[in-house]
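Shown next as structure tokens: one chain only, the form predicted alone.
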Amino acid sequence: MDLNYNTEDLSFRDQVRSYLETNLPADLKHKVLQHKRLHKEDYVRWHKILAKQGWVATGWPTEFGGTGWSATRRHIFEEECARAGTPPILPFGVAMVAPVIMAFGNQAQKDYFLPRILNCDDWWCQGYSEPGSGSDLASIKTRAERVNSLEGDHYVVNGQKTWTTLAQHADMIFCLVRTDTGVRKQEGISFLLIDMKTPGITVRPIIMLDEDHEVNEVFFDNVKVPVQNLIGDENKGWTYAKYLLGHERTNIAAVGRAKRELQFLKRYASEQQKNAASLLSDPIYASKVAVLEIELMALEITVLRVISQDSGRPGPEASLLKIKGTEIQQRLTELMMEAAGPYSLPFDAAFLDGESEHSIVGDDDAAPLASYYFNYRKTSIYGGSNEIQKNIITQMILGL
């Protein structure tokens, strides 16, 4: 593949920049280029400017809403995204279960939900992980019993679901339950789509480390599902999943965005001192960030590699930049907190939820970051953890 834009994709990235430019609002900029805490309205109002546009769903075929647009366009537009300060459009609806459903997903459902995933008529969370089931995700226990009725035939789901990632928001979640125990645990699994407001389904928060509510646990009490919201076949769900994980894990690497946040560290550091000279001119400090940067370099070409080859159902490949994507993100915060020092630790909600304009500590670029941080840790974790890709390239590219 050619790595180097034509002219047809510097003019498409000059209209991109153009309109962002111009439809951006600048509170929306302000919170993400601070790293500031985005609520959900921060969220859906993004999303409802670019459906209006029709740049949403960037990686849908033309058929259902998309752009239709090239692996090349799809990587201009998220890096001027990025570099934008835009808030990002959450994938749980438009880059995860939106695939699953136009792959798996009977007429009905692709005409009914995903319209409403491309306009945000509903806020999707993901139900996937359970206590003592997040690597071993095919170990789940939440189980879903079929019933039929005069009322309709439906299933009666009971269990519990956990670090579910803005829950409290949600309409609809997608959920890995199980719907046999006589057979191999990948093989008695289906994948349902459930309705927020049923009766019997609890949601509960869990403060994170940086003591924001981003996660919660999910209870199922005798939840009743139409069967009309099972997408597919019964106790196939674990095929879905990993379609849908390998969608998820392509996201994670986010370059666009970690180049906007590498920039910020240059700046930042640049305006720090050690030895009555700037930080980044430290020979130790300015390797570390030379190494991160060139590591980058080459997860952006690898990104555009494996997505110029995407047949619309990612691979193994996925693994890999799931896994350095995750890496150079943790790696920049480290970098950022060992540039702030002792100015990073005082903890200020209220500049990081907006309701004071400057920080306690006087540094308004330093007090977001040991927030940044801790919430940071967890991206070696979800989508599967990197130890589970690991495991996954070592069998399926390295054949070992």
Second form
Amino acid sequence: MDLNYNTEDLSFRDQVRSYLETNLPADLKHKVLQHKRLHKEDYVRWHKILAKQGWVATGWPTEFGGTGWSATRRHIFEEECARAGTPPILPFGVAMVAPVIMAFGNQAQKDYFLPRILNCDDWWCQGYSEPGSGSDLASIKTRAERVNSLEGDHYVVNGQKTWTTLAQHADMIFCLVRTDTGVRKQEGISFLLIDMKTPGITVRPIIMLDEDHEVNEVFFDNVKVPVQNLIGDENKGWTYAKYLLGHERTNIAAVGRAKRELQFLKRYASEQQKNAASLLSDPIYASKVAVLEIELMALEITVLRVISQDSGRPGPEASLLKIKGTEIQQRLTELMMEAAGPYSLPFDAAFLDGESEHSIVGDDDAAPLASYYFNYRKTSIYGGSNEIQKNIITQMILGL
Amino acid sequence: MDFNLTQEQSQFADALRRWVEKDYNFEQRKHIIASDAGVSPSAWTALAELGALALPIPEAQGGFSGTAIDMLVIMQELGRGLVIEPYFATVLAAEFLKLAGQHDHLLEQVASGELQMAAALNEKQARHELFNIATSASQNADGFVINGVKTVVLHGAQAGQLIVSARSSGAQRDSDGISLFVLDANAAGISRREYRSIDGYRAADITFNQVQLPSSALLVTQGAGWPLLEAGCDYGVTLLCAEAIGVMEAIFAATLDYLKTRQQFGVPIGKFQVLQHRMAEMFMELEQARSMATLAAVKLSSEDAEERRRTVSAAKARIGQAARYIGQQAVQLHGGMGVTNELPAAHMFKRLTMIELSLGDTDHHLARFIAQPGFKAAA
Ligand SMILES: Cc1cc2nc3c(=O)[nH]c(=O)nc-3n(C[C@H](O)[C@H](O)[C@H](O)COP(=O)(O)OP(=O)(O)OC[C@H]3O[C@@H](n4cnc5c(N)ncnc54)[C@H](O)[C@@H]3O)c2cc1C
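Would you generate the structure of this protein in the form predicted together with the partner chain, following the form predicted alone above?
Expanding to the full complex; the earlier chain stays at the top.
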């Protein structure tokens, strides 16, 4: 057994590291490391920089413009990006809809959408959840009825999606829609790509706990969608959706980011005082950090073990990574907020949005921490809640 | 032993609850938070009319001489209603006057609702240590001169009068050498910078630049303020514990209701055993927390200061844990709804989180519990 990277992997890591040192803009890095809010331009800018280098689509095969990297290299790359403080590449286009288009789309769809995704010409969002359908996703009600007309066949879509992340910026939405109501609920679902500029679509913001506009409701009122935008076969959407959910969970453990945040936490805590010493040397607090650090060490090795089995797609063990990863991320934010103590109370939206350089109370590190904690409660809810992930483990792995 | 509320206490609670339902509902609260003032003058009048302000004030100063148990009832209701008015700040500050037995005219103004107060005790470097004071108080011919900065003072900008802790002598972390003052919040040399806190309250950083106070501003013997500072804050902690119980009751009820109504997979989600057990855990947390809040309120008036400190810290530590568990789980069980600002439960979660961080967090009070001589003596 050898838990070290081999020399090629190490030189790959050095290559990535030096690339990031020269190409990650300082202002973006600062925003990320300071836990400030990222705006559309920030995401797009970084995406386009990486696209120039050909490193956006780390999970795609080379024929579509992906890197063709092994799982180990992808892991190294993600870790280096996290370490450097890059904005994330949003998953909706690159990691979610693109694999579905590659696997089930027709040639025209591949030719049109995939290059645009690579270059971030379209901002994508995910239209799965509905008010009545969260964990029970297969119960979705948004209707798509096929209409034959002279201008070409199209679907007429009516219904509502919700929790749609960053839909306020979106050019395209991929949706699960109901095309047959007379069959078992999983069997009447289709997978549609919809242009957000189509008449009849309304986006309404949902403001989160930390008062940020991150998710939306999306309403469809007689929205005409050309049949060319159907992926694969009508009524086979559930199969594609399940395929996609497997992809959604890669890198969900976010070990690299957690390692960076652990460094932040330790640095910040060591600057705070308790009992005339650093908070990090307080036995009660330090033991909490240590327990967390050990959990993270274990998760990193678990991730590497899963990767080394490299079956192409993550299986039910992805659920373990999702649960442990999100628990660690949430715990990190909790301990950061504890370290800040009363200084996490002041709420300074202007600072978080980058409108003012320094926070009102003068502790720029502390200012975003409560927001961060509140915001990160989402991680155990979205992407299949942690309860649902445990159901997957009990059924698929344990056979209970 | 009698754990029941008196008829008067129940009536008080009912009256407050009716007022919250009618005049301080979630929508109205939202408007207050968004308003420039961040507090509601009409709510303040209502609290005064209901007698909530007179309750803790001695009869001699126009109050009702309410006990800590009476206050438990009030704070629970205000917690349940997520009331963000400067009630806690005012009552905490008034407690210092009460304990010092001074400035009766100010207590009278509090009882009648004329005066709002705040306690400016916290400093940046102190985190949760009340004795960690850099603000200085030097004596001169006219009284005292105060210099320093107090941070995250709850409702510090609304207050007409402030209680301020300052150092007369000793090193920054000495409990000896602390003096306590009451002063006009608009005195020359005071500047206040107000901001919102993440749970919808208003707070302020207050700078004291050569603020001249008369000798009468001193609350107890110069340099001997620590016992008073601790006792006053223990009262504050007890109030926060009571408030937390109210918030937890409300968020628990909202979650239970959601489990019965939210349908997934063709059944109410409350049918899933894992969620049932989670709810059972929350129930037990709440009951344990309630017991500790009651104990703290009873022991607050204990003759034995160690017993008071021990119990109050035990309560804050226990309630802090319950608040975190119940808050986090309530959000989790609400699914996506739990993380939206549109849901009252989300605001309850935020308030619970901030209560935990106020006047000493869970770790702080655990350490204080351990530090009491009786902890080791019992071994
Ligand atoms: C910040 C955020 C961003 C999101 N972004 C998107 C997006 O871009 N696109 C999109 O389509 N969706 C998105 N979602 C939606 C997300 O996928 C759902 O919130 C999630 O699936 C849970 O559904 P729900 O909110 O309806 O909760 P519910 O399904 O109602 O769940 C409520 C509670 O019941 C539990 N529960 C439900 N069923 C079971 C069961 N069988 N056994 C045990 N426990 C159960 C859940 O774990 C949860 O605790 C987002 C959500 C959030 C919070």
